[in-house]
Amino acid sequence: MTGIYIHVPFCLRKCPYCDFYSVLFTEELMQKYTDAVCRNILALKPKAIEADSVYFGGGTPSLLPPEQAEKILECIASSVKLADPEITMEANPSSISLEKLRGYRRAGVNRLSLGVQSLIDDELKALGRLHDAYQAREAAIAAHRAGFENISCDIMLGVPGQTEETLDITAERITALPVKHISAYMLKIEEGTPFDTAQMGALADDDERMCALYLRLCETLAKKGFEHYEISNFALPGARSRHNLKYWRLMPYIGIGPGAHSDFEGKRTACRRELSEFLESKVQKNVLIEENIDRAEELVMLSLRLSDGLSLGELEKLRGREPVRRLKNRAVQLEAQKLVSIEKTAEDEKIKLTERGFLVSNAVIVYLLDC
């Protein structure tokens, strides 16, 4: 099954840490954007695509009026064969209301991803967010009242002024809300953003602090019943993000909108980060990023992000027995350092990262691939 990603490139104000493509929101641009998205979706019809997830990302997708979201979803339903789809809308607490949320539910959106980041007001101010902690909590409550049973919240780790104690408060407050999924991201300083300063860089590069915050959150969420199913993602039973799992399981997805990426028909492409070009083109102009993709290498890199781990049987089908033997020998060394576990069943053998292994996942993956 294919995933459909819709990039909504509008914001009321750019967050100082964000480098995703977005421009200043206007109602006129949003209307033209909606028409362009629909043109691109209708162009997919001859491909006879089957999909089970749609994801509105951004930017700030919750600036999209419900009637325009409905128009886009109607175009998808008429152009793609949808099978019991998970339809996610990212939303900022500052740009939603109970009425708008009810409109999204009527349009067919059945999963909401709230950009909370923190439930400490000083930390939200430090991140340049437009909402406060009260608005964030009220947004989750309103979403549930509007009929959303599947709600996700983002948490940022490494925020200026954040401590293990304030992170505990955020985690306790979020898990007390009707939330089934939590994404936790470490603050990363992107080149060219307002946060790209020596002071902020030093804060983000404080590995000891980041490790302590990450492990503290993992422990807290585990006690609350949240499964740590991917490096940065936690879910109550049955609430894993179906769409995001496509990225980690090497499944096909199609991205629509300026800056959106696709992995479809054996090619990885991206739409140029230029709104005016997207609006004026009959069909978006995609740039080829990668062809003849090494799926075996990607299987190692992406499977190890998941708690399900890397299937050595699956890897052997792609690469052969000898490379897998060498990789397993290296994994045994990492197991002695408590960075991975090797689990064997009658059907397969899997390598899984431990919580501490997740913290140094890049180094672990490079070490395993180097064989």
Second form
Amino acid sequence: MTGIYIHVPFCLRKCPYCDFYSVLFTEELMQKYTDAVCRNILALKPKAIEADSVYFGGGTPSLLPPEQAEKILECIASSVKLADPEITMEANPSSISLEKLRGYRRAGVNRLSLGVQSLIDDELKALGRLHDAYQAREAAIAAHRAGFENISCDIMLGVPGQTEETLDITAERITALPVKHISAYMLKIEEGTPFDTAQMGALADDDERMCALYLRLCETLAKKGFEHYEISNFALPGARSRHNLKYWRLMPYIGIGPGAHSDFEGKRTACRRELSEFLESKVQKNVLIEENIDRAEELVMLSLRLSDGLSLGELEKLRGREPVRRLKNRAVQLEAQKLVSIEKTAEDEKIKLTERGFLVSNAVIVYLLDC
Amino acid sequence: MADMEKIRNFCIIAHIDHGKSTLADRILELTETVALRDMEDRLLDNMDIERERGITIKARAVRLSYKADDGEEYIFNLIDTPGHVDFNYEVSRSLAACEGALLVVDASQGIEAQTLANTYLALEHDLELLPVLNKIDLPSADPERVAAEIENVIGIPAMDAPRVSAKAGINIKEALERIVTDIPAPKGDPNAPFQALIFDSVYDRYKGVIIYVRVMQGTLRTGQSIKLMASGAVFQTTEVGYMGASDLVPIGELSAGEVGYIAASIKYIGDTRVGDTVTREDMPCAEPLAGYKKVNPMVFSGIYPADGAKYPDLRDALDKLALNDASLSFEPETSTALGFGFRCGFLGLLHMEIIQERLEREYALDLITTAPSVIYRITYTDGRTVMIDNPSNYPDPALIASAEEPFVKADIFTPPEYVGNIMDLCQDRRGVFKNMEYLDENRVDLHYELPLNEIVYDFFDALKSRTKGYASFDYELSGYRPSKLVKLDVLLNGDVVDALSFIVHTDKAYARGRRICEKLKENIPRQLFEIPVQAAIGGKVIARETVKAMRKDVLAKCYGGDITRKKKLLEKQKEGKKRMRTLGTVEVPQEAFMAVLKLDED
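Other form of same protein, the form predicted together with the partner chain, not the form predicted alone:
What follows is the whole complex; the chain from before opens it.
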């Protein structure tokens, strides 16, 4: 089953840590944008695609008026075979209202991902966010009232001023809301963003602090019944993000909008990060990123991010017996360091990262692949 | 045949930076040997490294013709010598090819360590010394003081020495006239059996090895067979001639008093050792010229390609360098840590640095070198004696009856204010103070005996940093002395890393072991495992550090299915790994191997 990602490249203002593609929002551009998205979706029709997830990401997708979201979703329904889809919209607590949320719900959106980041006002201010803690909680409550059963919140780790105690408060407050899913991202300083300063760099590079915050959150959320199913993602049973799982499970997805990535028909491509070009083209111009992809390497790299781990049986099908044997030998060494666990079932064997393993997952992956 | 009375064979002796090459260039220019438009700065030093460092590595010679004030045309043979102590033997052979030497001294700095060493060498060869005071155009020049210093320290008249500026072209003519009047013409019977001294050789792709000679007696014509007396090898000459400024000029005949070259389709430069005597096979001389010796390397180091796959490239590069450098020795060596490489022998530190630099620059090789070692003399309990140049071959201490290490006599010239610093340094390097001479109120000559292994590490750098670059240093081997030596091993994660082992004096072992562990800790990046870094003598650990396990290396976000960043990061990390050496489970970057070579830095 394919996933469809719609990149909405508009923001009211740019967050100082973000380097994703976005431009300043105007209603006129948004209208043109919706038309361009629809053209691209209609062009998919001959491919007879079967999809079970749609994801509006950004940017700030909640700047999209509900009628336009509806128009896009109608287009999708007419061009793609949709099977009980998960339809997610990312939203900023500052750009939604109950009415708007009801509109999205009516349009078919059934999952809301709120960019909460923190429920401590000082921390939100430090991040340059447009909302405060009160607005964020109100947004979650309003979404629930509007009919969203499946609400996710983002939490930022490593925010200036954040401590394990304030993180606990944020976690307590979020889990007290009708929220089933939490994504926790570590603050990372992107080159050229306003946060790219020596002081912020030092903060983001303070590994001890970042690790302590991460492990603390893992612990707190586990107590609240959240499963740590991916490095940065936690969900109550049954609430894992179907769309995001496609990325980690090497399933196909189609990205529409400037800067959106696709893994479709065996190729990884990305739409050029140029809004005017996107608006004016009949079909978006994709740049080829990779073909003849080494899927075995991707499988190791991506599936190890999941608590379900890397299936050695699956890897063996892609790469053969001997390399898998070597990789397993390395995994045994890592198991002794408590960075991975190796679990054997009747028909398969799986390598899973521990929480400490998650924290050094890049090095673990390189170590496992380097044989 | 050239008129012997009109030949002047001379060399130039100078300390680094005192203007030897610039003066040589001016002489070339004034004798119109090179058209002005062909002049490139520093004509005689034609290797990049020589130009950059302002040093001469290889001896070179050039024939000039000079019309003197007496109306006669003279042939000048200028033999440029490497000034550095590493090439002492080559210098002595070049000097043996001359009747005189220009002693170039910087008129503001005065005599330096190398000046003195080479001057004594010239006096040993009975050369006529012609002092020249250079750089008189500098505001700080004090030719009177420096002339007095030369008279004082060296004991030759210098008050009437030409005062020149090679850079500004002042008074060069006067220096040339003095070469004619002061330096004696060569002697030798052109009809006697042929006898010529080899003072250098170079490899030419088409002509084979070309030997540079000074003919002492007799005559050689193209086509005649020559015999190299040390090896007994016989070759038929294909070309003889003299060295023009930019080309070799064939003249068909070389005779007594002349300096020139011989080409004889010689394949291996090793056959043409500097200092050997060339004679004619049909009319051999009775005795070879005195003073031939085979020069032996003093300093050894393992050289490995950073990328193991480049081993054949390294071998080819060494082969090529050795074509022009008979004193470079190398043989294959295998290290468990570094793989395949070569054990290389050098005349000294500068020689080692130059070879490493040429390998990296001219052959684009990325190298890992091991700590330089000297040759130790070990006597076993059963009375056998062995020479050890590689720590890996150091015997079990239980089998050693006694150990000896080489010492050098060192001369350190310095302004008096740094004497204290230098004494501290020499003390720290197990130096034995001999005496101290005041050359004048501004300069002191310190005499020390130092173990060679204490100066092969980073003595030059340490000396420079402790004297703000003012001290100069020279040394010569003085012999072996009994010593308390141990082999120090370095262990990573419990395994000995052979490439990091070295031999050290017992008293220095603890300090050096600690320092090495610290340096390795700084230079080995955190890995998935905690890595103990230990220094040990025999089985006994004397120092320990720990590289802690890495805490965080994770890319949290993968936005909108963009996994390209993650892939790029993975590629970068894999690429980074290629520059690492895997020792057991430990990844060691190249820098870590280099860092332990510079322990004195902070």
